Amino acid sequence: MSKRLIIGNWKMNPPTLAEAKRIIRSTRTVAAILEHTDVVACPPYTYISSCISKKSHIVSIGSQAVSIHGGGAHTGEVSAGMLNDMGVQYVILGHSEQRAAGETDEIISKRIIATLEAGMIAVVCVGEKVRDEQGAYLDILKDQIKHTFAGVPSKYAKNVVIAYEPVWAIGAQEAMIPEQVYETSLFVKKVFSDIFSQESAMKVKVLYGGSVNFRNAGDIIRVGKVDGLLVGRESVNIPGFKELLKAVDVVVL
């Protein structure tokens, strides 16, 4: 059985380096005893180097963003080559917060290519803003996925992870119903197959994100049958994230 993948997106948290070190140490402690789950932590840029250590094989380190540029006069930007040189293995791309700030599918596609060419794994976020009963959201999701992966060479499909995050479920009181997670994850894989190949779609990991916590994580994995989770606020809540990882690891499919 392929291992589940849990990615913690710390966003702009925590407020201090000391707290960041405490979170990564705690995450490593519980990740070390997991049998069926791989864990990735994505701290803010300023904490990445402090979170990378000889124990990064226990918890891989990812970045929350990357520049489309390889270098040069781009103030405030961080290139894929720089991240890879630091030891970063994963990069979150196309997050709904970045899309809401104006990031287009074309820009995200360039970031994906930069990430993959640098030898890292691209965690590509997709998701509809609203879910209508008529099913129009499926066409919106399909177009978003196709445009986001436009120009991405098929040889890199094996290094892509898709994080399905319905925007309406992020920060909500409840996560998406697991049965709906399962249905939509199959649709995402079908679109991925149309872009690349059926073989690629069979291998790509599809994660779910959106109001995930230790209470619902097990059901989302078991009933939703996704390959893992992209976790936001709960990933910096040490007690909650520990319980979430344990709950996911014991799920029997």
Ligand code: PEP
Second form
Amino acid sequence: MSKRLIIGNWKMNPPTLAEAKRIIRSTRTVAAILEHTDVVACPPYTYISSCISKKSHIVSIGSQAVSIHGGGAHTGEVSAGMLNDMGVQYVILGHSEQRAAGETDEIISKRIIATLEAGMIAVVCVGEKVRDEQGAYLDILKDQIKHTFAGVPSKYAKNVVIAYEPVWAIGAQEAMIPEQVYETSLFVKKVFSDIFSQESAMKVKVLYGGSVNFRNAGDIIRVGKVDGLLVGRESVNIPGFKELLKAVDVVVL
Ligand code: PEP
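Given the form predicted on its own above, produce the structure of the same protein in the form predicted together with the named molecule.
Let us now look at the entire complex, which starts with that chain.
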């Protein structure tokens, strides 16, 4: 069995570097005792270098953003090459908060390619905004995935992780029910298979994200049968994330 992958999206948190250091230290301490789980932390840019440890690779570090450009006159941007040079291994792309701020599928596709060309893993977020009884959301989801991956060479499919994040479940009170997580993650894999290949779809990790906490994480893995989780708020809550990681690690399928 390949290891489960838990990615913490810290978003624009915590407010100080001292707190960021506390969170990464605690995450590392728990990650060190896990047997079946790989852990990635994605802090804001400004904390990345302090969160990367030259001595310990127990927690991998990801970025929450990357430029489509390789370098030059692009004020405020950070390139994939720069991130990779610092030791960043993952980049979260296509997050609904970025999509809501105007990021298009076309731009996301360029960011994915920049990330993959630099040798990092692209964590690509997809998910419907709403669910309707008739199932139109499935077509919307399919189109979104197809457009997001448009132009991404199939040789890179092995370096992609998909984070299925129904937008309505992000930052909400409740996560999606695990049975729906199971059904929809299978659908996502099917679309990935249509875009790349069946072999790529068998290998791609599909994570679930949206209001995961230490109470529901185990069931989402057990019943939802996903390969891991993308965790927002709970990833910067030291006691909660600690319990979440332990709960995921003990699930036996
Ligand atoms: C996210 O923003 O990717 C996320 C899953 O957030 P939360 O866990 O807070 O719903």
